[in-house]
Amino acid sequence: MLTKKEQLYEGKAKKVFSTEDPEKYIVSYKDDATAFNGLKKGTILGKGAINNRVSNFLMRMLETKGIPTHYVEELNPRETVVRKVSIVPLEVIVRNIAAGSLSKRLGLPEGVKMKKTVLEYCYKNDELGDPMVNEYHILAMEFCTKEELDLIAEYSLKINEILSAYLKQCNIELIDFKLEFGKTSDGQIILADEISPETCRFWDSNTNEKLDKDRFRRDLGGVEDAYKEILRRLLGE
């Protein structure tokens, strides 16, 4: 079993450690919670373990459907071995139903179903507030190549299709979600980061109750219970 060596990075939700294998890292999930680019801070008890386990469960499922991911092995409820990647500095936002910033920007009431799945890209830069960018910006700044961006878009839409269908069976509506991709040492583009209540908007299919980080962002209460409910519906716990 691989063990943690040097801490390489600490973000808002995770710490990353080197291991004995130069091509593998260990990710440790935290209970810290932030919103609005770090302006709001708090703690969601147990969220690190829930996000780790939910993300690993969904990534394992995506692997069986042909989506390459960084997932290698779950060490314990809070820590996972992942493949080493250099992160493409883009957040890919996949939107099925209007909510959050999209509703504000376009004046759409939350809950309006989009006529077509929307893909948005943001430049991963905390100091700049992760500004939205388009394909021209991405290629001009050389964040990735045209071929890589096309593959990222193809994977993102396929992931959306797979997850939306699966979550419906669990009575969960996938409103929108954020993805990040990385490049392995041999140049392969793979899914990285996480897929969890931290990075997705999950609504109950019948009641539209929010079962995700929006409960923290909007001071709705019941944050821990919402995260636990996602764990229960997906992993039966």
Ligand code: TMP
Given for the second form:
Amino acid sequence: MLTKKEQLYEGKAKKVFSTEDPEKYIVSYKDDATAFNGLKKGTILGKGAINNRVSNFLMRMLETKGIPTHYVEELNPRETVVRKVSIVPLEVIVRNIAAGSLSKRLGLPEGVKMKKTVLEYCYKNDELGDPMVNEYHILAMEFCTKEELDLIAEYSLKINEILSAYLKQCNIELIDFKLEFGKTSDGQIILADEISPETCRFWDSNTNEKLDKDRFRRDLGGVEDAYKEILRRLLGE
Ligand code: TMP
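Can you switch from the form predicted alone and show the form predicted together with thymidine-5'-phosphate instead?
Below: every chain and molecule of the assembly, starting with the one above.
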């Protein structure tokens, strides 16, 4: 079994460690929570373990449907072995229903169904506040190639279809979510980072109750319970 060697990176929600295998990392999920590019800080008890387990569960499912991911092996509730990638510096946002920054930008009330799935790209750069970019910026800045971007878009839309259908069976509406992709040392584009209540908007299909990080961002209370509810509905615990 691989073990953690050197800490390579500490982000807002996870730490990344090297291992005995140069092609594998271990990620360790924290309970620390931030929002608005780190301006709001807090702790969500048990969130690290829930995000790790939910993300691994969803990535394993996506793998069975033909989406390559960085997932290798869950070591314990908080830690997972993943494939080493260099991250494409993009946050890919997929939107089915208007909410959050899209509602603000376009003046659409939250909850309005989009007539077509919306794909957005943001440049992953905390100092700049993750600005939205389009395909021209991405290619001009050489964040990835045109072929890689086309593949990222294709995977993102397919992931949306798979996850939306699956979550509906759990009485969860997938409003929007954020993905990150990475490149392996042999040049393959694979899904990386996490898919969890941290990076998705999940609403109860019947009541529209928010079951995700918006409860923390907007001080709605019941944050831990919402994360636990997602774990229960997805993994039956
Ligand atoms: P937004 O409406 O605030 O742009 O968020 C869109 C989706 O992306 C939402 O599901 C939350 C997720 N997201 C992240 O995962 N990380 C971020 O830093 C931001 C701003 C949003």
